[in-house]
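Okay, so here's just one chain, in structure tokens, the form predicted alone.
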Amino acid sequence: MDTDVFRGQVAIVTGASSGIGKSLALLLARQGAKVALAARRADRLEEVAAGCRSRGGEALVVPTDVSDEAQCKTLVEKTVATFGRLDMLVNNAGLAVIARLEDYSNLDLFKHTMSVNFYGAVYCTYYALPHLIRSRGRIVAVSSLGGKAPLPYNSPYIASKYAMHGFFDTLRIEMMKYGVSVTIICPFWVVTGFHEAQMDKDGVPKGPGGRAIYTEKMMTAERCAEVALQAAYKRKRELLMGPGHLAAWFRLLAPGLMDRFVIDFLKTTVRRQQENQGEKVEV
């Protein structure tokens, strides 16, 4: 992909505060695109704006929390305001709880965790789709390969991300007689703090433990929003990254043995965090 293809293009970003929405907009800025940061936090939007300006591009600084449907019409609306256009949205706030359904005390935890991750792409897509029409641009959905197959503990983050499968995959259907593309964008484990954030069932975010997941073979925000961005740029449908194809075609054709593998995968991925963290290992 050339380093240019986005100049003059204007981006919305939401989850631009750290991990890959960071680094897609830097990325996007580098290229010469005019970008539109959204997250909760100013102040750490505020240094990814300074960073996409360091690269050449502009940047908008919108404090938003996609779960709330006024502040994501509101952040299209500035963003249009400021740029006069919108060529791109990308859907990529998230978070997650790692929890048996059954040790929830309430559904408050499942019910957010379904109005960030679903809702929020749902909201921005929708007051963005006027300006994306007109422009012909392109719709990033930043999924995961949770979206694609299941994962125990997680029922409100893979409920979230089938969601968004069946709402993008439906909406570019709909969008193809304008000429709008809906790119779904299907990462495995990639490095972030996305695991520092993950909650437990109480809310708790795992804070910096969460990263004893992670090995030097994973990949890196960076990595990630490169092909994220070569994917959208070539208005491709889907992006498998990892095992993701061979994930899908195995638990097609065998769904109960998909099962038990999902389980041994996550018991491994446990014992890892568990001796990384120096913790006694119970799987």
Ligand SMILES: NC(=O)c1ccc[n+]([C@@H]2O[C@H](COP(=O)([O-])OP(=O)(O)OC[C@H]3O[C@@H](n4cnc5c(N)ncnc54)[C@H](OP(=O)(O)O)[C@@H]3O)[C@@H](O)[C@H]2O)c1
Given for the second form:
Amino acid sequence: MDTDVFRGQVAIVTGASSGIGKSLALLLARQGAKVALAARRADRLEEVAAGCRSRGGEALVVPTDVSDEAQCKTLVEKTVATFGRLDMLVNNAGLAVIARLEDYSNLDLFKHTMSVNFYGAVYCTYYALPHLIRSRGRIVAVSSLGGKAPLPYNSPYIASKYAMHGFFDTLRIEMMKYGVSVTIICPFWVVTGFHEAQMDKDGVPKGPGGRAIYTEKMMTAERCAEVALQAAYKRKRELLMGPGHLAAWFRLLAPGLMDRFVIDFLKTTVRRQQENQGEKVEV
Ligand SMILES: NC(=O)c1ccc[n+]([C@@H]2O[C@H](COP(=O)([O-])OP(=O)(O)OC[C@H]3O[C@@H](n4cnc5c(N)ncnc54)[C@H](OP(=O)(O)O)[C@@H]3O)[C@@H](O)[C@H]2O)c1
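What I would like now is the form predicted in complex with the ligand, since the data block earlier showed the form predicted alone; can you produce it?
And the full complex, kicking off with our chain again.
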């Protein structure tokens, strides 16, 4: 997507150290935007900042753990202090844990997932709101198809994404009178660091084995960023990727059948993972 609409505009991207967030930041920079980059890994953010500058944009690195409200406030304050305004907030930071609820030894990882995926977006949005109202800006929430349909072994992740939809769908209505748009992005699978970072019930990341579910047809982070930014530019309500529309309608019309389909989908995925990895996973 090439448009001048973001030239000179100021955007915050959370989860900018990797994957979709990194691609969004680089794309915004290519279009002449000033981008505040937030995530925990400062070294990765510095690399992304260099990429932004080499593409003609400006970049500010603000190491941030979005599960900490005070750090989200600081992120917004530093951005506005540096660039003088805020036109877009992209709530993209996210993670997942793969386990059945009955297998967790306590709820710490469940709460952590909600803190990052849901409360992180709430904190950043709350502190950015006065600035976005002033600029008649844009709010982008990177959810998932998991925000539209359930997936076993993913209860904290799915709960956090469903919560995002409730929050941002409501906020969209509240923001109408100010001309601030709210766009919810629901990717299907995208090739990023996400599946490597996915944790088991004990908080251990899957590592490179997490990529065993990938196929050649899977969307790249660059393509995902491109269509997401296009939707934000057009101030769309929601963008469903992959089989998103089908899943949404299927769930509405035949929820019981959809539940059984989801189990089959999961079995197929696990089978592919086992074939690619020689690993035994119980479904
Ligand atoms: N990849 C997919 O298949 C897929 C599908 C649907 C939806 N999504 C959504 O897309 C979004 C981006 O994920 P991705 O696929 O690009 O995965 P990724 O490559 O793993 O990126 C996740 C980003 O979130 C950041 N993050 C994690 N915990 C954080 C915290 N506490 N504070 C601040 N930043 C934090 C990570 O940075 P640090 O580790 O440096 O903090 C990283 O930059 C997520 O919300 C995810 O749910 C992904």
